[in-house]
Structure formats: C-alpha cells, structure tokens
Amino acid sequence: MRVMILGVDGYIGFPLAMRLIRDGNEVSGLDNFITRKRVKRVGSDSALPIKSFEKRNSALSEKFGSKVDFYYGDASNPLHLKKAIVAAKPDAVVHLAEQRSAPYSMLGLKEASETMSQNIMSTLNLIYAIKEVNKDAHILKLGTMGEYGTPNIDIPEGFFDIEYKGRRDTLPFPKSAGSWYHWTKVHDSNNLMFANKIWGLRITDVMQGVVYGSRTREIDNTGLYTRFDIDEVYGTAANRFSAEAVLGMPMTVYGKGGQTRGFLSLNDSINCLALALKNPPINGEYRVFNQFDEHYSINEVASMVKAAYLEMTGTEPQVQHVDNPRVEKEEHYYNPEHENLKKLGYVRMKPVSAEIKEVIADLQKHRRTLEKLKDRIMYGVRWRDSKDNING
C-alpha cells in the first residue's frame, strides 16, 4: 500500500512512518517543520533528542532498507499539497499536518487565526486534492475526543439515535469544543462529512484521546526518538507530570483535578492508525473511531506517575494544584464509547504503568536537556486572559 503522511516529522507522524515502512508499505510524507519552529517560539524544545528529518530518514533507509519519499511543503497551501499527492499517488493519506496545541491557539488573536486558517484550509485542500486526483483514496484524518466536550450523557462514536417531538433520526453527535484548536477539528469533521455526502470520498475520522509516551517498537529497535514536548503549551499532562517528577518539581494539576479525558499511549496510537489503514472504509463510507484506551481524571494520571516514579526511585513526587488556566468543567460525567477499533482487533500492548516508566527512564537518560527546559514548563497561557495581539 502507498501511504502519504501529512505532518510526517511530528510526534505521531514519524513513528507511524517507521511502522508502515517496517510493515512493507511505500511511505511518502509532507512537512514544513512548522511545529519545530512553533515550539521554539514559546521558548521550549523537545526533551528527547531528535535529529533533522533528513538524518532520520537516512537512518530509516539503513535500518529498514526503505525510507520516506519526502516532499517539503505546507498542507494549507493547495498547490504544495496537490503537487505532492499527484507525484506520490497514494492509496491512503493520513492527515496529521495541523497546529496541534489547544494552549497555543489560545495565546492571542495571531495564534488563533493561524490555527483556524491553517487547520481548516489544510483539510479542505486535502478533500479537493483527493476528489480531483483519486476519489478512491482513503483519507484518515486525526481529530480529537475534545470535539465532543464533556456532555452529561454517554458519548457515541460520531452518531447517535435521537427522538424529538415524536420523530426519530440518526444524527451527528453534538460538538462542544473547548478551544479554538478544538473548534478547528469540529469544522474539519463537518467538512469531511459533507465531502463524503456529495462526492462519496472514503473517510476515517479519528477522535483521538490525549497521547502520552516516548516509545514504540520501532523507536526501541532503532533508537530514533520522536519529538517529546513537556511544556504547558505543547506537552500533554502525563508527559509534563513525568518531566516534573524527574526534575524534582511538584506535578502541576489544574484546579481540582477532576477533569476526565480519554488517554492512550504513543505505541497504541500508532497501532490504531496502522490498523485503520489495513482495514479501510468501503467505497462511499464515512466512519468515526473514538481512539483511546481508558478514561482517567487528571488526578488519576498524576497518581499513576507518582506511583511509577516512587517504584523506580524510592522518591515520592509531590502534587501541586494550581489555578486552572482553562475554561472547563473540573468535575463531570464522562463515558465515551470506543468499540469500532476493537472490532478490527485492536488490543492495548502494555499497561499504563509500563509506558510511564519508559517515559521516566528516557527523561532520566536525557536529564541535562530536561534541565534546560525547566523554566519553560509552565508558560502561563490563560483562556480568559489571552493577549489578543492584533499586531502579531
């Protein structure tokens, strides 16, 4: 199978490329390395060493006998994207090429506009490119469980049955996003559903939970780390807590810590995406996968990191509850379904504790780099106090 990965230099993109190449697929990729630049813009960097994409790609050739057929370009530029798709002739396109940070999107007007325009346009560009180049190609789009919000009812996978005033229908589940970033994902889903309705494009819309972890099978075998962000803007909670524990800092839990989300490891994220590619939708199908292992409160995540670090080092990290910078429910009902990937054969590879211990071990190994980022972990972005800087 020929697979193109948009955002191939990213946290998920590069490990996915390694998995697909190892499994014998032809992999092409597009990136403009903007995440590296955005992370530096907020004064941070990857806590684990990552080489340039050129060097990593060369290493793939040595390890697996094949590498990514790389195209430099911006997915929000329709000419860059269509030219790459025409050249690569993919059977499937995995769309990861979006600004992926909710806090970054809330920094101010400049960052909100950048997130809105680039994310929504990249998906629209992909829709039109596939329609015009190969309507049979499979679009696998990475969305987020954050599209749903935290309703006081169970969350289905995309659609639900409803009765209102004596009439029944099956409708998309209502969305209630919590940041400009999350709203771009909602708009993406709407546009993908509409493209499927009018042109019959084959689409998998993945509602992914919060991803944590530093390793996959291929990272273990090659030593080629993917990027690993631990700051408040680009790092996810479990990864940030692990870094704070290694640095001897209190783990910074927002507010009461009762916020509950779906979580899955990097390794399981790659497994899910590879499984979805191996089992594509039928012609004319739009399908939704809720992609996560289990749902935990932030307090539970902090407790798991604390237990793992205590077992490994004999030292118990402290937890510090800080003012919640976000506008969100801190205690709520949360029960999303996630059966569609299981029906395809998905099974979690490792327990959460094992994944967290691997993160801690990797951060300990590169503590010198971690120390340099210590002062940038808590950036200070706040939902209600964004800069709204119209001059950039």
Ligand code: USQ
Second form
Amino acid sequence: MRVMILGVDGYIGFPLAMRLIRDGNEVSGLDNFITRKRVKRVGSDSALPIKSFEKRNSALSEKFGSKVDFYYGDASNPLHLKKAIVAAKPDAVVHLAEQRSAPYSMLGLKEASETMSQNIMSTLNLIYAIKEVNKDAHILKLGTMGEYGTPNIDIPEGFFDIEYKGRRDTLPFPKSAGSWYHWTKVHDSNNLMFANKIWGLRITDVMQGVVYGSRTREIDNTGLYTRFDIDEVYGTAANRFSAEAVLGMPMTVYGKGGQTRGFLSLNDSINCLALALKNPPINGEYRVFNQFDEHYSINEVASMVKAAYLEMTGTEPQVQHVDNPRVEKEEHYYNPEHENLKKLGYVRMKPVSAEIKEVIADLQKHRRTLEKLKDRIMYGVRWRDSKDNING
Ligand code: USQ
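How about the form predicted in complex with this ligand, since we already have the form predicted on its own?
Next comes the full complex, this chain leading.
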C-alpha cells in the first residue's frame, strides 16, 4: 500500500513511518518541522535525543532497505499539500499534521488562531486534494477523545440513537471540548462528515486518548527515538509524571486529580493506526474509532508511575495537587465505548507498568538533557488568563 503521513516528523508520525516501512508499505511523508520550532519557542526540547529528519530517514534505509519519500511543506498550505499528494499518489493519507497541544492553543489569541487555522485548514485542504486527485483514497484523520468532553452519560463511537419528542434518529454524539485545540478537532470532524456526505470520501476519524510511552518495536530495533516532550505545554500527563519522578520533583496532579481520560501507549497507538489502514472503510463510509486502551483518573496515572518508579529505584516519588491551570471537571462520570478497533483485532501489547518502566529507564539514560528542561515543567498557561496577545 502507498501511505502518506502528514506530520511524519512527529511523536506518532515517525514511529508509524517505521512500522509501515517495516511491513513493506511505500511510505511518503510531509512535514515542515513546526513542532520542533514551537517546542523551542516555549523554551523546551525533546527529553530524548532525536536526530534531524534527514539523518533518521537515512538510518531507515540502512535498517529496513527503504525510507520515507519526503516532501517539505505545510499541510495548511493547499499548494504544498496538493503537490505532495499528486506526486506521491497515496492509497491512504494519515493526517497527523495538526498543532496538537491544548495548552499551546490557550496561551493567547495568537496561538489560538494559529491552532484554528493550521488544524482546520489542513483538514480542509486534505479533503479537497483527495476529492480531486483520488476519491478512493482513505483519509485516516487523528481527532481526539477530548472532542466529547466528559458528559454524564456513556460516550458511543461517534453516533448514538436518540428519541426526542416521540421521534427517533441516529445522530453524531454532541461534542463539548475543553480547549481551543480540542474544538479544532470537533470542527475537523464536522468537515469530514460533510465531505463524506457530499462526495462519499472514505474516512476514519480517530478519537484518540492521551498517548504515553517512548518505545515501539521499531524504536527498540533501530535505537531511533521519537520526540518525547515533558514541558507543561507539549508534554502529556503520564510522560510528564515519569519525568518528574526521575527529576526527583513531585508529580503535578492538577486539582483533585479525579479527571478521567482514555490512555493508550505509543506502541498500541501505532498498532491501531496500522490496523485501521489494513482494514479501510468501505467506499462512501465515514467511521469513528474511539482509540484508547483503558480509562484512568489522573490520580490513578500518578499512582501507576509512583509504583513503577518505587519498584525500579526503591524511592517513592511524591504527588502534589497543584492549582488546576485548566477549566475542567475534576470529578465526573466517564464511560466511553471502544469496540471498533477490538473488532479489527486490537489487543494491548504490554501492561501499562511495563511501558512506564521503559519510559523511566529511557529518561534515566538521558538525565542530563532532562535536568536542562527542569524549569519548563511548569510554564504557567492558565485557561482563565488566556489574553488577546496580538500587538497593536
Ligand atoms: N494533567 C495533570 N497534570 C499534568 C498534566 C496534565 O493533572 O502535569 C491533567 C490535565 O489537567 C488533563 C489530563 O491530565 O485533565 C490530560 O492532560 P494532558 O496534558 O495529558 O492531555 P491533553 O491536554 O488532554 O491532550 C493530549 C494531547 C492531545 C490529545 C489528547 C487526547 O496533547 O494531542 O488529543 O491528549 S484527550 O485528552 O483524550 O483529549
């Protein structure tokens, strides 16, 4: 299969490229390295060493006999995207080229509008490029479980049956996102559903939970790390807690810590995306996968990291309930369905504790780099203080 990955230099993009190449697919990719730049802009960097894209791509040739056919470009620029798609002629496009940080989108109006335009425009550009170049190509789009918010009822996979004033229908489940970033994914989903309705495009809209972990089978094989962010803006909960434990800092649980999310390891995320590509939607289908393994409260995540670190080192990390910089429920009902990927054969590869121990071991090996990023653990992005930061 010919697969194009938009955002091929990212946390998920590069490991996915390795997996698809190892499995014998022809892989092309587009990136403009904006995540590397944005993370530097907030004063941080990957806590695990990552080589330039060129270098790691050459390493792929040596290891797997094939590499990514790379296009430098910005997916939110319609010309860059269309040119790459025309040249690479993909059977499937995996769209990972969006601004992926909720805190970044809440820094101020500048970052909110950057997130809105990059995310919504890149998806719209992709819809048009696929419609014009190859209507049969599969769009595999990364959305987020955060699109649903935390409603007080079960969350289905995309659609639900509803009865209202005596009439019944099957409708998209109402969305209630918690940051400008998460809302961009809602807007993307609406646009994808509409593109499917009018042009019959084949779409998988992946509602992915919070990803953690530093390894995949291919990272183990090649020693080529993917980026690993631990700062407040780009790092996610379990990865940050592991870094905090290694640094001897208390784990920063926001507020009461009863906030509950779906979690998935990096390795499982790659497995799920590969499964979705192998089992594409039928012609004219728009389908939704809730892509996570288990849901845990943030307190439970902190406890799992604590247990793993204690077992490895004999030292017990502390937990600190810091003032919640976000506006979110800290105690709530949470029960999302996640059957569609299991029906395709998804099973978790390793226990959560094993994944966390690998993260801790990797961070311990790169302790010097981690120490340099220590003051980026808290950056101070407060949802309530997001300002109009456009000069003039
Ligand atoms: N949290 C803490 N302490 C921390 C960091 C986070 O308590 O040090 C809490 C947050 O308040 C939140 C939860 O952990 O309740 C998740 O936060 P996160 O930073 O791990 O993840 P989030 O901002 O929700 O976004 C991440 C990815 C995003 C993806 C999303 C999936 O950055 O790209 O879409 O996870 S989901 O959360 O299911 O929407």
